[in-house]
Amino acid sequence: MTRRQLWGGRFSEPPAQALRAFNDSFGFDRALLAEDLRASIAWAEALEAAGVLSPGDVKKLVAGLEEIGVEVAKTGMPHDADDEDVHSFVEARLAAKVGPLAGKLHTGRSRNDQVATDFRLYVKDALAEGAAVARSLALALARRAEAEAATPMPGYTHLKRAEPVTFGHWCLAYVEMLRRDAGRFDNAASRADECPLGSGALSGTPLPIDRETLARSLGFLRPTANSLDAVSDRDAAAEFLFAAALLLVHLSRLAEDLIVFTSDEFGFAALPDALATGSSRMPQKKNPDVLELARGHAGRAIGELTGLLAVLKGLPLAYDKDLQLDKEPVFRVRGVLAVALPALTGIVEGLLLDHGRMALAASDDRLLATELADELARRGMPFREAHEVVGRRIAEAEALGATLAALGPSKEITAQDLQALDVRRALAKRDTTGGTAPRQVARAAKAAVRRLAGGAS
């Protein structure tokens, strides 16, 4: 089949084939091909709708759009398409169905308006894709932490032990993460939700086309207002990818905290080994490689974002051809969510607690020292003073290589005081909203996990 394109008539020469190699864009919006068969659809109907297609032209149309995606389905996208866009692919193989009536079909509609409204089409689906694996690995997680809510580890500050904490804390910790992340994708596919079909190039169409009936016909809420912005408007785009960008920041943390937490250093946990990989020369190694790779795609997601607002920033209005460049952004870093999260949540469901060890590691009298000065401050000693007490007594201790407690009472500290040194008496303590004590854990768990397994955030 001959080379196809949507214009031409005023050359006089072929496109050059150096034009072709960077102008050409089939061969990556071809992943657009059935939001363009959908919209093509409704725009076939529409211009029945308007009286300028026959009911008779209309089914044949439809008919041969509806081949067109059966045939791809079946055999894929051919490779060796001398198209230079999808929208130029479909054309040609539409006429190759329906002769010259496939020509009628772009009446009244611009190739402007015609790939915003199938971009806006896939950047929906990516948009509620994002927020439904967002809170798949949530609830994952809040899974964990209703099952490990009494589980003391150290929490950390400077990645320094800090206070103790309960495994189950630190989960809804990154549930309340993705929870907004969730959210941050369902905000924008309402912002979304308009259709720029029927904008025409940049003035809107000339024909009567009820653009609310063919909005709703797409399953959008409603049409864009104003023509101008409907086909240079690529905020869909972005937000998906912020969102995107910032859930994966939050994995890269997930991501991290497992490196360190399966080290053998830290030891308070192993991967599961159908996810986890080993090395072509230490017989012995376990590495965190998934962990690695999603920490890795959160700069590249950041580079993503940045980059299409690069090329936003200038545009002046309406369609400009640097528009080309706002789909392969958002094509890999849906591909990317869609492995990275299920992975993620794997390692979650599948992570092997050494709780002997963590609760050994929670216990240490460095995430303790505040509980003892608490203690001394509820006997009445300003806390300032306590502080300074106690700092003085871990100093001691640690020069002597001995514990607090080992130490034994001083003149400001009482054994009574000594009893404070009690991970479960701490962690209890925290009974307040959002604080560590199991009780709290445990009613905060269970709520997340009512709320992310009826879709909710």
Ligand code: ARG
Second form
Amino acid sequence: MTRRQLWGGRFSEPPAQALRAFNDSFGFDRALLAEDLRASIAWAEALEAAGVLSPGDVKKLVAGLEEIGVEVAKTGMPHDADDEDVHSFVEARLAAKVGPLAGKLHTGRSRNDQVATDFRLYVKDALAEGAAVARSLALALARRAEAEAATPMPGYTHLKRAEPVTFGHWCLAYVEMLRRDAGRFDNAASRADECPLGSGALSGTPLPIDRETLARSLGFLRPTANSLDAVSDRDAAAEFLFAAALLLVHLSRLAEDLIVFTSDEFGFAALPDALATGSSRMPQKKNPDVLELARGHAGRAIGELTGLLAVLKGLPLAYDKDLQLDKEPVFRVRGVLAVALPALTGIVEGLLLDHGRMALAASDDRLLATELADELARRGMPFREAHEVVGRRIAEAEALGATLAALGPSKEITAQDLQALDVRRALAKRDTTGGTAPRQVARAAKAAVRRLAGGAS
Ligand code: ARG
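I've shown you the form predicted on its own. Could you give me the structure of the form predicted in complex with arginine?
Below is the whole assembly, all chains and molecules, this chain first.
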């Protein structure tokens, strides 16, 4: 098919190959074909409602646009099409079907409000998808939290054994992050719910278009309020990238924790075979590639967000061609979420816990040093002094390679005080909202499962 140039009139020579190679965007913005067809159909109908096009013409235009969708669904998107962008591609295809009438579709419309609308429709879908995948992973974690509400393991600060927690409590920490992530996608979607179509090139359309009806016909809550802003606003894309980057930052932390937990040194858990990888050289290896990729993609997503913000920061109103560079980062990051989240969800569901190794690690009674100090403080010793006393006792125990319990009572520590060196007791005591007591964890996990299974966060 021949290239349909949308802007040739005032030019004395055709576009140079060098211009086309640099300027054309069809190679990537063809991903917006479905949105372009949808918005074009809505525009044709709005033109009819405004009395600009006859019902007969609009019927032909709509049928032609629908046919393009069916055709592409059947034969796939042509990769070698010689078009400037998805908008000129659609117009060329339409012209091949309905002839010169195709040229009437662009009445009162600009590619500026057209691309803003197509991309907004796309980003709205990406936001909904982001929220959905974040919730699915959160639900998998909440279910594991319910099952492992009383499973003790060491909790860490500075990656040094600190105080005991339960594995369920660890799961719920990530549930909280993911719930906020899902909420962030939802919030961004509500801000993105305004339709730019009808903003023209920059100043508004001169036709008597009912923009409220047009907006609703495309599933938007309302039309955008300022045409200059509407054709150049890419906040929805930036918010998608931020919400996705922060989600990936959370996933990267989850991945890092699991890499540590499944390491040979920790051995708290093993990855399900189906979600681990091997080495071409070392037969014994079972590697956490999925987790490492999640960690790596977090870094790249931060770059995608930074890249888009940098593109936007110096742009004079209204549309500038720099804005053509808004799409690929969003396409790429949406693609990453679509494959990363199901893989991580599978790992969470299939993770094989070694309860024995976890319990053994959690039984290191140095994890209960705080408990012992609290016990002395409860008997009336100032906590600072209790901290010192227990600290000295720890040093003695370490020098002898013994546990605190094995050292037994001392001048300041009674046999009664040593009863505090009990993991289950320490866990059960953290029984306020947000604490690691199995009772709290079970309750919080149950509530999270209920909310998430019902589609809320
Ligand atoms: N391919 C362009 C983009 O993605 C479409 C809008 C072109 N508008 C223009 N004034 N050149 O931004």
